[in-house]
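The chain below stands alone and is given in structure tokens; this is the form predicted on its own.
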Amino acid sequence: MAQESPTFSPLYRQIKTLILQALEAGEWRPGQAIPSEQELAARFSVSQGTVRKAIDEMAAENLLIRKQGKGTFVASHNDPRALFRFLRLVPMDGDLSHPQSVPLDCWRAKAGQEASRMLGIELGAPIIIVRRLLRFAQKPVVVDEIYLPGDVFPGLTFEALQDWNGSLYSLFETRFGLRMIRAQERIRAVAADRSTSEALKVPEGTPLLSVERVTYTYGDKPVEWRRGLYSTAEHFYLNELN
């Protein structure tokens, strides 16, 4: 029987790697200057071409920013410039505007069947389940019916929701330490129940987008696990493919 080869990665691919752990070890901070690729040369005994060519493939990923004339920064979703990363959803008209996240609800559950296999954790383990209001100039557009693992976010409550001015990835980031790296969404149309259409007002069995996603952060964990109900009739879905 043939024996399999060992799979080779290009150095730059280490050092993303090595890099990437400091990331997830909270060495660099969401928002602050990583060491400059002079310094991460000598940290990791190789040339400065191969630190920029992993730092170049990370920058393309969203995980850091390069700033003219000022260096390379942990990306963070506080900037303004990381909301429409993940939501896909965008005015007909436009208007790029930040939404106001409106909390309904949060409580605490045992996970199902479900939860624990998108969660990536055991049957019956603690979980947080949010639901809450994305507004468009005031107008619902979005419902969405989060799942978090309890152990991930000790201390999130309805109240520190309603508190918050910001996107909820950005309190995630600030309160929690928890940076969303990437997520996996499906998405399929649906008509609204009844529930959906009072809290969207819009008529019963209006069509919907139903957008389920999973976001996971450093080393592929999955943190979140999310289904969301959106109205098209102001807005479109937007994702560009290169």
The other form holds:
Protein chains: 2
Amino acid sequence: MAQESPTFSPLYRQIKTLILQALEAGEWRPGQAIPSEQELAARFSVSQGTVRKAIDEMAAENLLIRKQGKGTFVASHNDPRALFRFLRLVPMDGDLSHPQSVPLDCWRAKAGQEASRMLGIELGAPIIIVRRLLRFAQKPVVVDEIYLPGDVFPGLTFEALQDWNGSLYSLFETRFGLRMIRAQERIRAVAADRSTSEALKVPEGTPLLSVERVTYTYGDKPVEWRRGLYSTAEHFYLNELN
Amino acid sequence: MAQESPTFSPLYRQIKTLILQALEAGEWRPGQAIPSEQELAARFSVSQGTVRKAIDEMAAENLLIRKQGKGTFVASHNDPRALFRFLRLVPMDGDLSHPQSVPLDCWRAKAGQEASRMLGIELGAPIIIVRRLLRFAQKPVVVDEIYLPGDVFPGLTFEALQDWNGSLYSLFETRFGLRMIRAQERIRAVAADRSTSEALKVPEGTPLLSVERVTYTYGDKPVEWRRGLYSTAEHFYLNELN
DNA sequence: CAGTGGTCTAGACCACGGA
DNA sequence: CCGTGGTCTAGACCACTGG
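What's the form predicted in complex with another copy of the chain like, now that we've got the form predicted on its own?
Whole complex next, starting from this chain.
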């Protein structure tokens, strides 16, 4: 009722913030149901409609998933439908087989200029670098080089990567409680260098997509920076413009 | 218990369809205001809240633009903010100058296999092909080859393209009453061929982004197919993933 | 000031899922 | 059958714009 601030914020946004904080605090785990709209309305002393509008926005942002008759659930990267939310690569023939992630390497280093800027951490802060291959139907299609802040991923090892049967973000979520919310990709065209050409089994100099991605968790905090090189001989990057 | 209506459509969606039809019929022009929510509610004999939900969805789809205190307006490609809705190319330095479109060529032809499939028209149907250059700060960055169904763009000439100071979609909207609603882009990396390398002033074989776009108007009807070749020496394709 | 979209409420009823 | 989210209504009030 009484909300007086320099920048007016409607009640449903305040509710949204409260739900967000509960999510961030881990009050409900990914994949689990959150309380019903009625319960939340009682908890926050507002009407169901106001809770509803808050949840509506969060569902639109892919933070929550509504299921009529069942409840509202915390979005999870374990959900197979979430895989292609961040991976926009599609085979030119309609083959829908899931890609397979093959870790190549994993080592620790100190953040250089670029990594520190992209990840918003101090220069020289510990980082983890992962190289991995993505295969579609056994064919190598993507080489990724992934930079992670060391303090956010304690104990991440090459073995842990090899043992995991799922997407990287699914691993991050399950192992480190870190949920990837949104990302920004910068795409350019580059020529394959030697090592990349070997990994992707294409001639040196072949044009490749260079996809640089910064991924954010709650509070717009960057927690991953990666550069992927995509072979587009049999795949393309699909983007819907609305 | 057998469910009677597997295709249940809530009232607000029916209202949305009615508003969509009015838009399509040109009852309100791009840039103009549509009637107030109260008026529409009266017209369709529903509550304001129901109209509101219909408009909410259309605003989310960039068909309408809400302006508190003023009204709800039909989205228009004449609006400068609409320019970068479909053009995701950004200079690496933050230069925000608008690109300049330079028509190179414009001729009539008959739809080949690919064009007929992409545009959903018959093989051999008349089409118009436009070649044009996009310059950022005087530098050539994109070469587009654009395929248009001939019957949708009667009287489109090279001179008309040269005379127009604005985006192509702005021209289509103003001259032909055709509104581009959504698009789908397929992105690959290719090597510059001779003629492209000359147009973009890059060495032959330079890796370029190949951006194939199909653009749709109302009713998911495809009305444009284009292939753009983007030089990514000083620009990148920016994509937000939510 | 009047008119617009934006918020909030309370209550009724519908569609769906599962026990 | 109940509990969930989804729809629809009617009315009150707030925030913003422009005359």
